[in-house]
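Next up: a single chain in structure tokens, the form predicted on its own.
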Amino acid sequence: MSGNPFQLQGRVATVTGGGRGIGRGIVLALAQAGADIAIADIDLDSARKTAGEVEALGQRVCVVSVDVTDAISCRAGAETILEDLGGIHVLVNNAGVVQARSDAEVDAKDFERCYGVNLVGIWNMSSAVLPHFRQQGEGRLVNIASIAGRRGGMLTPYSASKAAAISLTQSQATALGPENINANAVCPGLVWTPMWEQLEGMFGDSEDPQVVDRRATFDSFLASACPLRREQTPEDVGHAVVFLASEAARNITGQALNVDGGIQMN
């Protein structure tokens, strides 16, 4: 480790769904930062352009094909990535997905897909990595949640799969603590990405792409419910998880930080 304890050369961050959005952010913050990167993804397309940008930053980067919701997908992708980069030291667990409807339109099915990825995925990869942590004797965990999951209200099950992220980064944090793992979640605000993209086009109550891109319903919600008066970026929460996936945050695991402007304080 660098004399900055921010820095993180020679360390190696795998970020599931890597290769957009917040991912991408992630990615590059990490990359910023000095680590090497693994992107654990499906959409392999996305996942190699965001790669091209980690080399041009100089950095080692390698993209697995990854299906959280599959442990044995999981397990296959960290072999491999500890094949090609040697190691892993910080594990992301981004990967997410909302739910495509309206409360008034949710059945089974949507529980079923909040939960299989936004919180059956952290457990399986990070199932997957935990064994090379222990073996390393260290290890960071950052889990990306939502400030969904801090507060009830609306996208019943992508916000009850968010706040059960939290548990789960809590019990993490709890089980793992002696063994040196550290383990943190973040929970972003109002980002605008493909997932938001979708929202748009529900909470609007248009599909039309010209609706969506004017980003009403998005810049009502900021305007009305974020103190800073400022949407926040994939950029934002990456600094936050170079934070936590730090050695300036050794003495921090069970948190949830907010990345969100002020909107939910707490």
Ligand SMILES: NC(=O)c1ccc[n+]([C@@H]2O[C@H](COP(=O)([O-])OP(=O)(O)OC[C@H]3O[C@@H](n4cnc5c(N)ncnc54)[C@H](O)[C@@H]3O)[C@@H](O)[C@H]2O)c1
Contents of the next structure:
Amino acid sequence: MSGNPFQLQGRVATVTGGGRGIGRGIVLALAQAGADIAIADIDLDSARKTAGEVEALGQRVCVVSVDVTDAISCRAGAETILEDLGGIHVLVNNAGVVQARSDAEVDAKDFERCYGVNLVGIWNMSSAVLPHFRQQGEGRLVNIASIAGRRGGMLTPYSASKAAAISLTQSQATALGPENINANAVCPGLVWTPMWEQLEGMFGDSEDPQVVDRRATFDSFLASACPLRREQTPEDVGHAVVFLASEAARNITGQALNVDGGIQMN
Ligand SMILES: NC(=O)c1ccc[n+]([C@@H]2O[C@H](COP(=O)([O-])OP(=O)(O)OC[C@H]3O[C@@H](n4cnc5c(N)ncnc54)[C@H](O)[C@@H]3O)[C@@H](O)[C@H]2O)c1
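Can you switch from the form predicted on its own and show the form predicted together with the named molecule instead?
First the chain shown before, then all remaining chains and molecules of the complex.
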């Protein structure tokens, strides 16, 4: 092989939930590695803003309105991307939600919400793109799971949906490997994004600022559980995705890569 195996020139990458947070970090890392980008998000305002940053990097970009819980919306989004950018080589299933209530209060709706986006969303968008991957004889799936999927114990519906996402990734890798399609997961650790604002109620209704201050809870978990003692960033996750999307990772499939400063070691 000649050239740098980590570069993505001539590739088109689609990122669900790519408008903000970790998705934005993935989009910018992929664009910096030379990929053209499609951002598939329900929030078009943030998606367009991030698209402007991709253009500034000199890459082609397309924004599509997609709700990953809706298979029809995913198929329509994939068709628009194929028309606009002429192909898809990498699909990053990043869109995700966390439960809005504490484990003491969750009910079946929280499971439906977490499974709908974090698991069925991966299935829907992958299914929309797979016919194209098959036709071109190659493709890369990268599913954003979480270290919460490695071990239960808190955020019950969210953690269960992320464990299921890792399992789905292994099934995709097994089924699609013979068609030259790799499927891997990335498990971010603690990344300070707008998702943390959705955790209202997770820490209970205590008036104790130590309990309700989400940033303080984030920092104290970091200090006690993270060997590297530093928070992870959207860019950190983006760099792992670039690797898994690149030729350098052509023989890696069915894996779940923790990007978590060592919080989980398996
Ligand atoms: N922030 C963390 O600490 C952390 C840790 C581990 C894993 N993760 C995972 O990383 C991914 C990104 O998380 P984040 O922290 O950036 O969250 P975020 O809430 O900041 O961003 C989520 C993005 O997904 C989009 N989205 C949500 N529902 C969607 C739907 N139905 N269809 C299409 N797009 C949808 C949102 O519009 C947004 O752009 C998620 O899968 C999350 O579970 C986050």
